[in-house]
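Shown next as structure tokens: one chain only, the form predicted alone.
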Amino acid sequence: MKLYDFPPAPNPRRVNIFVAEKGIEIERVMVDFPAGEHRSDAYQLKNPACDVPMLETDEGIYISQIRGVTRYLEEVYPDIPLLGRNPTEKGLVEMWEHMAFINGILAVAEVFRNTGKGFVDRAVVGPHNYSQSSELAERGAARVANFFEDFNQQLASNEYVAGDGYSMADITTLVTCDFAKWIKTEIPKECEHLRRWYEKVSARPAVVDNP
């Protein structure tokens, strides 16, 4: 297997932490994202979404999108389950991981890509060009604030995001909190439960090794 990677970006980091938590050894292929390699004809033939990360299986099948990559790896390497240990957990992990992505990662991205000078006409990742919108950036900032409050409330009565076990939901939530720093936003001091959880999961070796 090969993992097409660009470690500084939040989405590849989600998979890199997942892989490290499971102890999977996998070959990396670095994609020159700043140079636009992900939009080249050669890369687009493998991945029409033009994003990273992307997994190439031993059979030569290309899988992109975080859920596709992590689902495949979870099935191939079931030890140390990170997508849930039983039907209930699997449903809860899927639910909370999706909410962390929709209300967290994408909210930060609304601000980041709609305000960054390098993203003029590239406000959305992918093969198509979209112009920046100040209204979307403003909305994204409000959504990030709500994300912190909502997940603080969830962690008030749960050790981890989806319950009592560390999972992919924690990985996406953690990466969101760090991605928010790219737009100069930190976890508010009043979100004590989220801050307590953040300090704990940030100390995990898989996270430390994938800053």
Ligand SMILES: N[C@@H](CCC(=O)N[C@@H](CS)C(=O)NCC(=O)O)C(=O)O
Contents of the next structure:
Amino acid sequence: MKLYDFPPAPNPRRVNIFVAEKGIEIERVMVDFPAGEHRSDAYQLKNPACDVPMLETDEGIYISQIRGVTRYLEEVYPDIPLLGRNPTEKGLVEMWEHMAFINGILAVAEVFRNTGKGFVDRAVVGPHNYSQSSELAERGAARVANFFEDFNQQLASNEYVAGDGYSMADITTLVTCDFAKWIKTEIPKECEHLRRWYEKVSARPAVVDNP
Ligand SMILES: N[C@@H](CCC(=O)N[C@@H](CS)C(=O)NCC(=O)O)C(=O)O
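I've shown you the form predicted alone. Could you give me the structure of the form predicted together with the named molecule?
After this comes the whole thing, all chains and molecules, with the earlier chain placed first.
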């Protein structure tokens, strides 16, 4: 099995933390992201989404999209479950992880990619080019503020994002909070529950080892 990786980027970090939490070893293939290797013809043949991370199974099957990658790894390595331990938890983890991705990571990305000089015509990840929009950047900033408030609310009565067990929903939420620093945004002081949770999950060895 091989993981196509670019550790400095937020989405590969989600899988790197997931893998570290499970305590499994996977060979890495470093993708030359700055050189645009993920958009080369050779890479696109393996992954039509032209993004990282991507997993290559021992059978030579390519799986991209973090939902696909983590689902596969959870099935192959069920010890230390991170996608829920029973039907209810599985549903809740899926629900909150999806919300953290859509309302968190993608909201930060909306600001980052619509303002960054390196993303002119690359405002959306993938094989197609899209121009930047200052309106979308502005909307993204409002969405990030709402993400912090909404997840603070959830953590007011839950130890972890999807309930009482640490899961992939925590990983995506944590990576969102750190990715927000790239747009010079931090968890607001008044989001005390989210801050308390952030301090705790940031100290986990799997997170510390994958900064
Ligand atoms: N929806 C994707 C997100 C992956 C993603 O956005 N990865 C970024 C790196 S953080 C990427 O590959 N960007 C390619 C680009 O900027 O062209 C997933 O779930 O895997």
